[in-house]
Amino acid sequence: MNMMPRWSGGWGVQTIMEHRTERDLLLGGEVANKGFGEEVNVLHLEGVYTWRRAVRLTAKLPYVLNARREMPDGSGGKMIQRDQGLGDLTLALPLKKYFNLDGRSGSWSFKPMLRVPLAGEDEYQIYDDAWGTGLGLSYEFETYRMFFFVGTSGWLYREDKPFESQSSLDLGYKFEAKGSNGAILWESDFQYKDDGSETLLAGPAFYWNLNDLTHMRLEWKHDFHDRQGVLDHGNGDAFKLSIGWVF
């Protein structure tokens, strides 16, 4: 929920739900197999520990409740294939450099990341199965009501898998509210692979501190412009529901 513990010794956990729709087939731009649908259920685990207010370690292990996907069989009609089980582990280093302005604070990022193939090869699979190494850099400051977020990251993949990148662009309101305190978030990601893929997805989150152990997050994004270089589903929405306890 970028709300890592901030002091040396503090770690903290969060668990992550993931329903994601997708509505069409595409190729390029344009829709190749109309009504062609994806269905898929993620439950994310994740884990941050803090060395120091700079250094930190995160994982991040995905595990597949259920995928669907409809294909065309070849003769005009649909065949139906499915996934189930772990995800690609991700592991990452982010290393931060704080600083505290007048009416305002926060920190600049760099994030070396490795990805580490646990999702299996199937015919069908939510997750690469492939080693990557990756980099992020992000900039985020908040002042007492206001927060603001950008970032970007890359990957590149050991086996015959794209370039892939993502930047996002986060701005919030911040509230406090009977002891808590939270933020409303509107948010803008581009994912971009060196295949021809780019997906632009962005909106609404809601964010609530409950109190110093608990912490929630509920966010809504819609792709607003979907293309794919190889014939892939797209034209969706993804909903995520996040609880995180912090040390």
The other form holds:
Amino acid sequence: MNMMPRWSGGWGVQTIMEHRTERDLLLGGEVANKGFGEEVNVLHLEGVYTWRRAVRLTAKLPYVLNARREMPDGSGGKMIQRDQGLGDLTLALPLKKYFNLDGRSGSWSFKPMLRVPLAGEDEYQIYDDAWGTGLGLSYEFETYRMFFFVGTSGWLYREDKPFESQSSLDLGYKFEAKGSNGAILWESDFQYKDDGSETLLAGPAFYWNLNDLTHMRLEWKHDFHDRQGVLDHGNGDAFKLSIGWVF
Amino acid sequence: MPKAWTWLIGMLLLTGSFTLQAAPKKYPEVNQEVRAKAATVVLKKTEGIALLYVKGLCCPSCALGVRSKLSKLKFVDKKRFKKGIDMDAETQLVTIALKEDQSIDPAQVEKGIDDAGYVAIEWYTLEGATLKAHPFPKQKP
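Return one more block: the form predicted together with the partner chain, after the form predicted alone shown previously.
Zooming out: every chain and molecule, the one shown earlier first.
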């Protein structure tokens, strides 16, 4: 789970395949152009190193395999725009205060973050290509059967980009089977930008710890509420399949 | 009905059902009495082991560091269990397979568990049919 690797000197790598589709073009809470869709495929590469259990460093680098969106061409038709290539690098320094109780373990986290612009210019941009600084706060705990996470984070950018925040609430039921263990989760995220955009997305996730090294995760999130402050795509679904290794 | 309400009702139902499901069935409460019973069973059943209570060890994934740290200690028999270490996240008991005629070094074990992110409380032996608890150095008053 998120607490891994919590041992000093532990490190891990993870790849995530993300497939996202949006069905409509929104402005405010209204559908501005129905059926003007967007499809995005991103490969995320992530790494973590824990040198003391209270201090770890994470790096996340997305690579847009292909992204395609439909926009109005000004004469009643559709115009296709594409994006491909590196996204922006996110570095973070999560500082954790762990607690261990009888039958329950968890942590409080304070996470300074830095966004490094690596995304190039394309017909449109999945990633902002802007320097940013962020801060995250979270609390999580696990019992033998249950997982709970609540957290919030905010981002400020140097360029003329809106402030962004995300708040998350995750609940999980854990199980052990045939020498491995896993969890079934329900995860909810609320994303807000100060240009008036807000999205509430939620859905199930399945986590499986195959063995001491290998971990897999599958998640699906659906937009339950979507509002765009500027003309942008919404009303969609996102799928992620990830595999990671810890040492 | 707006979709956000669907989400809210779903969340309330899930929170309730997860809370009900969260209680372990086999051990209604993981307390010292329950753990002592489980420890006695393990010690009677298996020879050549050290049995520890590791506070907070209730997540098998997060606890991989315990195996990683303890399996490097020289008195651990890595041929038994998984790299010489067996962990029960339900009772928070960790079993260390010992090499022949070897015993644990409490200070080394305590440091390994501390580095792994947990707290070593005590280890157990059987004296006759009685379970005896030995606190790790940092737990001694």
